[in-house]
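Below you'll find only one chain, the form predicted alone, shown as structure tokens.
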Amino acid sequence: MKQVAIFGSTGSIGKSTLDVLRLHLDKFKVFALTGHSNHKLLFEQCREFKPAHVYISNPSLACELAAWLRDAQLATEVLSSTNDLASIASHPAVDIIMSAIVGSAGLIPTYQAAKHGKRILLANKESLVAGGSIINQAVKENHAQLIPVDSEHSAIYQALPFGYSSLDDIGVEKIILTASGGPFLNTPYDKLQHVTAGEAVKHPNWSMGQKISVDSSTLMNKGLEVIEAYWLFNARIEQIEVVVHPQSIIHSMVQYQDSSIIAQLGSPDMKTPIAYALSAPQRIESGSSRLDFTKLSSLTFTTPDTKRFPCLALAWEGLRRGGGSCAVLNAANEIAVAKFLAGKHGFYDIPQMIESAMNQFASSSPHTIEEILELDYEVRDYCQA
């Protein structure tokens, strides 16, 4: 019986994780749940899964949640200190953590889980974007497992031999990440200047939170995935390619030196990569619908347009610059997206803010988690001004 801590249990990934766990209560036990402010949903999740601990970041809501749990005669302990996230991730009883907190807030629990040798199901791509080198070192030194949950990286992970040493040793020529193109795939440049946040969050294929939906609309989500793939698979920049595949059926591919391409296909449902990450290299039921090839009309592929979607080009630039550039890009993007969602600026103000921050902090070179967090704070302060 593996004990699982879910960081971000009230979000779409967290809820999908619980959907999968519900099918395998003989294999997994929920040890802890964490959420930001949705205490009503956390309470319902606690009633069903009865974790030892539940974390909520709002102290006043924590008091209300604790009262509800007492009334329901549940022994779940309510936590609300920021240090509690690290404590849960490093707890000796925890075998697996689902890192699904949105943004750089997931960096600390992911790092602590790596330091304590856990199996990390990584949905929080910002952890590797901001602190890839440090996270990877902690994983290696402490024999942790880092298994991607993003559908694209999971596809790559599944298309590679389990436990391989390096991409070159197994003859990998390149990794091909697929992108749906988001809701504005065919929207002309002049019209993109006037799109609204409400339009941006309407993803054609996937059900996601607002921030990641906006990232998909700008192709920054794919840019972050490029950076994540660089660290996950110890790839060279030139080994990573992006193609637009609107149907979201092929989740990504690996091209080998003999010209063979191995692709992972499936319905656009996050429960599939979650189930694989929980059980790899074995496979368990996910609850996802089966793919019916007879109902597929076509699979199409195009090159991404970095003029209409400059955020993708900025991610490549961040990798090339190195140092703290990717951490800067990530922090600036979070603030820019928040302003766009709040109606404070337009679609193309997002890449402009990111580029401005990358230039402002071009000399940054953090070497510790603490330095990354300090840089993150400085970039956010700069972008909020």
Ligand code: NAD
Given for the second form:
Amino acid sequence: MKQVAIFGSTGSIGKSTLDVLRLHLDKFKVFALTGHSNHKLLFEQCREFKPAHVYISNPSLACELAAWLRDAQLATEVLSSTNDLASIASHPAVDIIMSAIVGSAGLIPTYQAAKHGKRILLANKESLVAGGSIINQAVKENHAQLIPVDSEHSAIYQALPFGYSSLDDIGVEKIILTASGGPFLNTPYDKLQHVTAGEAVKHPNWSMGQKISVDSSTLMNKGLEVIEAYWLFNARIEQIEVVVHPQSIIHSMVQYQDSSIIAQLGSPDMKTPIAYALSAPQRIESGSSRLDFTKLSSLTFTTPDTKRFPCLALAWEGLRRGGGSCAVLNAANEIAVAKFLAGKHGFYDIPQMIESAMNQFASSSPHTIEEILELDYEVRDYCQA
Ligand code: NAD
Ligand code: MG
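What's the form predicted together with this ligand like, now that we've got the form predicted alone?
Full complex below, order starting with the chain above.
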């Protein structure tokens, strides 16, 4: 029995993770659940999975949750102090963590799990974007495992031989990330200036949390994924390519030196990469529907338009600049997206704010997790002003 802690269990990835675990209660036990404010859902999840611990960020909701659990005669302990996320991630009983908090709030549990040699199922791409080098070092030094959940990175992981040493050793030429193009794939520039948050979160293929849905509409999601691929696979910048594939059937590909391309295909459902991350290299039932090739009309591919979607170009720029640039880009994007969702920002204010922050903090060079958190805080402050 592997003990699993799910960070962000009330979110889209967290709920899908519980859907997969429900199919395999003979192999996995839920040790802890965490959420930000949805205490009703956390209570329901505790009733079903009976974890040892549940964490909620809001202390006043924690009291109510504890009362409900007492009334239901459940022994789950309620936690809500700031250090508790780190304590759960580093708890000796935990074998696997699902890192599915949104944004840089996921950095601490991911880092702590790495420091304590856990198997990390990584959905929270923002932690690698902000702290890739430090997390990779912690993973290496403590023999942790960092397994991608993001569908593109899971596809690449599946298209590489298990346990390979380096991309060069196995003759990888390119990593090709596919992008759906989001809801505004064919929207002209002058219309994009006036799109609303409501339109932005209507993704054509995937059902996801609000922040990643906006990121998909600006193509920043693909930008974050380029940076994520760079750290996950120890790739060179020029080895990573993005191609727009609106059907989201091919989840990504690896091109080898002999010109072979290995792709992973499947229905657009996060339960597939979650199941693989839980059990790789073994395969287990995911509960996802099967692809029917006879019902696929066509698979198409185009080049991304970085003029209409400058966020993607900013992510490449962040990687090229190095230092703290990607952490700055990530923090500025989080604030810009929150402002857009609140109706205080237009679509193109998002890349403008990110570019301004990247220039303002151009000389930043964080070397520790504490320095990354400090930079993240300063950039948020700058963008909030
Ligand atoms: P979501 O908004 O649906 O869920 C976010 C979760 O994080 C919730 O449980 C919420 O309670 C928790 N949370 C939010 N702020 C928090 C804070 N400050 N402290 C503690 N907990 C907090 O988001 P999602 O779509 O599930 O995405 C989660 C992560 O997975 C993101 O990093 C996203 O980029 C990544 N991801 C998501 C998908 C997808 O299909 N949804 C695909 C690939 C990667
Ligand atoms: Mg993805």
